[in-house]
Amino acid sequence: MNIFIKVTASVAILAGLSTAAVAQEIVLRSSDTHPDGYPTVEAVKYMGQLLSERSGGRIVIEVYHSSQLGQETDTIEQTRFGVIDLNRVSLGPFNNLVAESKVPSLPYIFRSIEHMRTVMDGDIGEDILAAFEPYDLVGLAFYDAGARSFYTSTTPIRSIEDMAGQKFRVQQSDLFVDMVNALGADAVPMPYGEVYSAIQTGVIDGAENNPPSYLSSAHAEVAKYYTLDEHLIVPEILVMARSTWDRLSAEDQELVRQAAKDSVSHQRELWDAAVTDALEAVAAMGSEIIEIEKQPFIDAMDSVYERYVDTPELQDLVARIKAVQ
């Protein structure tokens, strides 16, 4: 059983009569693949802080950050078979199995990191979360990954004709692929570690992250030039084991979702921070912050959605999530 309790009884004895007191502990095991310090797992502690506090010490959350449990599609299976009880996962590894969770995970389907959040803390959100429900798991809250954009060591990008020929690592992934392939650009699958290395011997031309990786990688060392162009504003999501969520009562259910929910705006202020720091520290380093005209990439982006967005209900959840101001 994934959500252990421990009891504990003491024995008191008043006027010859006895009587057992016994208090019950919840302990909630959470993975993360991130390292500790990471705002997703900083979050997932402060929401454990949040349970501690609001159930009086009787329900608590054990994080296993830096991939303990497993790495993401690993942790996805445990989590749906009940042998961990909360896990911190990117959009992304759901792709193929909840529909709904490709939308958000489409290029510039955001138009910027604030209308990604009021998207999400909406009702689009939550229709969103609750798609996950017949997978076996309890979508409670979104957090921030922040923006994607690419990174080049020679060519700097000031328009979308500068893709034009250029060779940029991506994810093992078809949409990652088709979106740079559609911007004029050549798309090469790649392992991470490998990443420095092929920049610097010319093997590939850049890459793409947010400005926190960009930094920590040392990628911002063998490509200077960082374009805001933020193909990808990916949010990620908190969930729940299904068999957990069941046998808690519904008092401590919503101690559990409204404690996740509170942890958002905690995890948003970390991860704010670490983007502001990242972006000083790149460009002190003698990095190029590049501000472009958008427009141009959103509209190559067309044959993109006509092959991922392939079902009305899709489409009807792409058209509510542009028509969010």
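Next up, the form predicted together with ligand BDP. The previous block was the form predicted on its own.
All you get below is the one chain by itself.
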């Protein structure tokens, strides 16, 4: 965190103030892998506006979009060390670290986007946010990332059989590796920023993501078959470095938490529009959007649940999510 004295010492002395009494500005650096204009980037900017207004200009957020601060797994480490103050990340890259993050990352755990929103807005969401504390992170809010589906460059997926032998990039999460393998395909974990050229050069046959990412990453240019199997509804999370948090006063912590929460509905509005726009845009670019029977995909996931829902605590979380109407 960059706390610097806005009013210069000489001005303060002229005004008869000690420098310690002069209001300090708190600059929070925030990371996002997505480009400017993407709903998550805009939501954190909006949170920054709220914070600045509510603190009389004392607390500001600088958003570093487009992976300027690095790929997600690296920025997570930097946030844990306090080098980055805020980070908007998918829950996926936390799966190998924070056990609770695996639960909303389970394939087909949510019945719908509405179900996901109700769960993440309630007690279960609060419990999952709190689970980040032992890892030097403070979970502030969840954002929407819609539903992720598979896309391929040469062989379209029209049934689960078409998965066989195809190589798919997944986020760096063991759960996602096993999910793809359980569908009969081969998983290749790699950073988001390497996927475009990996598809282009044929190192992989495709990947999986939500429509806005499929468009903004330009993966739609190199993988034209987008199959709506919607295997994951993984929320995004906004985390703060524990060391930054600890340096804020209790009042400022509350301002930060509230501004984060208040940015969620704004993000969802932007998100819903972005999904519709992205599907239209990729179709116009020549992508084929393929409807598919999801049940065989759902049925193939039992082994993933058995392997990753491996403690009574996680089993309880899964049961609580299923019970939410």
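We call the rigid core whatever largest set of C-alpha positions still superposes within 1.5 Å between the two forms. Since the model is a prediction, treat every value here as computed from it, not as a measurement. Numbering follows the first chain given and starts at 1.
- A movement of the C-alpha atom of H115 falling short of 2 angstroms is seen between the two forms when the two forms are aligned on their rigid core.
- D272 shows a C-alpha shift below 2 Å between the two forms [criterion: core-superposed Cα displacement of 2 Å].
- Once the rigid core is used as the reference frame, the Cα position of V234 differs between the two forms by less than 2 Å.
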